[in-house]
Every structure is written in structure tokens, then in C-alpha cells.
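Okay, so here's just one chain, in C-alpha cells, the form predicted on its own.
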Amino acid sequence: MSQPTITFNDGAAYEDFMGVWSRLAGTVFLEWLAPRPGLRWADIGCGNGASSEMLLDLCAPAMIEGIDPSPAQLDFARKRLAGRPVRFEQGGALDLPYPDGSVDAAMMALALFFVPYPARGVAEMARVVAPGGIVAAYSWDMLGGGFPIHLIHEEAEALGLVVPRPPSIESSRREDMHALWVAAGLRDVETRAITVTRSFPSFEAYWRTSLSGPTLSGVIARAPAGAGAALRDRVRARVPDDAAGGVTVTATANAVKGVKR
């Protein structure tokens, strides 16, 4: 049986499911980068515009070029950031439609592990960045249990359900990120872990939000009758209520940055 693919075709659903998580980790990521204002940015795998919005709000860029393969995500991003200094274009990370050295910084927010050939994707980022510019990314630590719904995936697999994985999951490891950046000829390469927490008012809110993403919704849709309820019960047993009666979940991303020679 072939591995099911992960596609993002609903910008609003993505915002509830992953947009909040993206901003939690992305805020720490951008503080770590500490870019000067007025830069020209490329936001690779920009999705529904959550990462571009963070750049606009926190880093005062001169302009952002956002690219993503999903028309639906881009439609949401254009409406979200209408009138702001950002342009969105459909395309992929392996063949960026930007001239050499045309931006001052390039980043991938939670996108590197979706690139089928990550070394080529990093090389493309390095190509479009001017000398002295920033090339950076952050990705959930998929193999280290850092994905926000890792626990649910773990319980789903314990039930024999097939959970789709990104095509380049190994690129989410810090050592792999470091190696990719060095191989692309970047200097001053650094990595770090970013751990964040998100609180939900109830387990039901956490469960509903987790199922709004494309991965689990597809798993449940393909599951035998009763498997979805069994999965929910197994997860509920592992997620305790906090002092306020809600649930708090922790996630960890790995981040990398380097400078174009």
C-alpha cells in the first residue's frame, strides 16, 4: 500500500490547526535571527501567510516574496495580508522564480521536511540570497517527538493506522539541518531547539483542533469503523487536565541559520 500524501488545501483550517503553533515557534525563531529592518525576504513554503505575517509584524521588511504550491493556501494569504508589502506566487522550493541574489534573507517556516530534495531546496534559498544575507529555517522535531500532535500519531500507529509522514522527515533533525546548510556553502551556521506550549480550554478543543489538520482527518477517514473513537479514548488517557480544566501541550522545533558567503 502506498504512503498517503499530506496536502494543505484549506487556509482557514490550517490557521486553527497549525497557524497558532507556527507563530509560537516563529516568534522565538525570528527573535533568534534578529534581522535588521528593511530587508527583502523570500518566504519559501509560505502556506496561508502565517509566517509572512510574523515577518511583517516583527521584522519590518521592505518586501516579502512568498511562494507555495497550494492555490487555496495562497488565496487565504492574499486576503489576509492585502495592502501590505508582500507578493504571493504559486510554485515550489526546488525551482524558485527569483533571480540570483535578489533578496536579503530567505526562510522556510515548517516547510523543509516537505521538500522532496532538501539539499536542492537549501541550495535554491542560498542562490536567491545576496552575499551577507540570511538563510534560515525551522521545522518540528519530527523524529524526536516534537511535532505538536506526535502523541496522537503515536497512538494511531499503535492501533495499526497508517499516519502519513513528510517526504524528508530526516531533515528535521538538528544535525541534518546543520549538514544541509554547510553543504550549501553557508557560513556561521548555527542550530537551536525551540520549545513552546499551547493551552486549550478543554480536551475537546484540543482534539477538534488536532483533527482539523490534513494528516489526522485523513487517518480517521480511512480508519475502520470504531477506530476513531478508540483513538480518541487512548489519547484522552494520556493527556491530563491542567489546573484550569483545560489541557496544555508542548512542541519542539529545530532551527538553523547561516550567512551567504
Ligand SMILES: C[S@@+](CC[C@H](N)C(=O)[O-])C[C@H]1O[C@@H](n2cnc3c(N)ncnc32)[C@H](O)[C@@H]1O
The other form holds:
Amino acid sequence: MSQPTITFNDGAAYEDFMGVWSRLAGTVFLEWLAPRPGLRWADIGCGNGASSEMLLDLCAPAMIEGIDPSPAQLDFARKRLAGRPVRFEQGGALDLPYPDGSVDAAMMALALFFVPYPARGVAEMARVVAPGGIVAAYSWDMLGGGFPIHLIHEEAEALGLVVPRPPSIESSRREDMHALWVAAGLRDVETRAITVTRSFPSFEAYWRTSLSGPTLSGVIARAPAGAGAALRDRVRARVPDDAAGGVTVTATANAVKGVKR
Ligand SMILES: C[S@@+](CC[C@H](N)C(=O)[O-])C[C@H]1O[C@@H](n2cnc3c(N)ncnc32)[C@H](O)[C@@H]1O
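Switching from the form predicted on its own: structure of the form predicted in complex with this ligand?
Shown next: the complete complex, the earlier chain at its head.
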């Protein structure tokens, strides 16, 4: 059976589902990059602007070029960051509309594993960055169980449900990231894992948020009657309440950085 593709059609829903997670991992990622202020940035796969906002708040960039294929995500991003030094454009990582060496830093925040040819995407980032500049990314550790709703996917698959995956999940492994960066001719390549936790006031809040992403509600809608309730029960059994009645979930991303020669 062919897999349904994952598309991002709702910037507001994305914010609750993934924007919050992106900021948790992204804050650690940007501290690790430690870029100087005043850089020109490209935020590739900028989505609804969560990663661009983080750059603005934490790294004092001179300007950001944000690019993403999803009009709904870009619409949310433009409203969210109106008046800030960011320009959003529709497009993809495989063919960046920027001249060679025109930015000082390029990043893909939770986007590399959506790029169908990751090597080409990394080569494009390296092309548009000026010598001495930063090329970096972080992705959920999809194959190591690091995705924030990995446990739900695991239970869905145990019930025989088909869960769509991003097209290039192997690029989320640290060794693959390292190899991609070296192959793109970057120097001083380093990788690291970033583990973060997020608390929800109740299991219901966690479940609602998880269903608001681009995959799970579709998985349940396509499933036989009763499968959605069965899935919820199985997940409930694996996610314990804390003393205050809330739940806490852990996720792990892998990150990579290198320098343009
Ligand atoms: C998980 S979101 C990450 C968004 C944002 N960077 C963040 O940190 O929240 C992944 C984004 O990658 C975008 N995307 C999918 N395919 C892409 C491609 N070929 N090139 C660039 N972005 C792509 C999606 O539209 C989506 O907005």
C-alpha cells in the first residue's frame, strides 16, 4: 500500500502540536551554534515561523530569509512576524532562490527529513552560505524513537494501522547527518543529541495536542471503527499521570553543524 504523504495545512494547529516542541529543542540547538549577532540567515523549511521567531529572539539576526512549500504555514508565519526583519517565500530546499554566498548561516529546523533528496538540500544550503558561515540542522531522531509522539505511532502500528513517515527519515541519524555534511564539503562537522521534555496539564491535553498534528487524525480517520478508541486506551496505559494529574513526555532530536570552506 502506498503511504499517504504528510502535508502541513494549518499553521495554528502546527503551533500547538509541533511549534512548542520545536522551540524546546531549538533553544538548545541555537545555544550550541552560538552564532554572533547581526548575521543574515536562511531558515529552510521555516514552517509557521516557529524557528524564525526563535532565531529573532535568541540570535539577533540582521535578517532572515524563510522558505517553505506550504502556503498555510507561510500565511501564519507572515502574520506572526509582521514588522520583523524576515522575508518569507514559497519554495523548497532542493532549489533555493538565493544567490551563492548570500547569507551567513543556513538552518533546517525539523525539516531535513521532509526533503526528498537530503544531499541536494544540504548542498543547496552550503551553496547559499558565504565562506566561514554556518550550515546546521536538527531533526527528531525518527529511527531512534525520539519523535515526540513515537509511542503513539508504535501503538498504532501494533494495531496494524499505517502511519505515514517523512520521506527521508534516515537523514535524522547522527551518522547520516555527519556523512551528509562532510559530503557537502563542510568543515568542522559536529553532531549531538538534544533531549527535551514537555509537560501537559492532563492526558486529555496530551492526546488532543497529538491528534492536532498532520498525521494522527488521518490515521484514525482511515482506521476501522473502534481503532481510535483502542489506540487511545493503549497509549493511556503507557503514559502515567504525575502527582499533579498531568503527563510529561520526552523527545530527542539529533543536530548537526558545519562551516562553509
Ligand atoms: C516539522 S515542520 C518544521 C517547521 C519549522 N522549521 C519549525 O521548526 O517549527 C517541517 C516543514 O518542512 C516543510 N517542508 C516539506 N518539504 C520541504 C522541502 N522539500 N523543502 C523545504 N521545506 C519542506 C513543511 O512544509 C513544514 O513546514
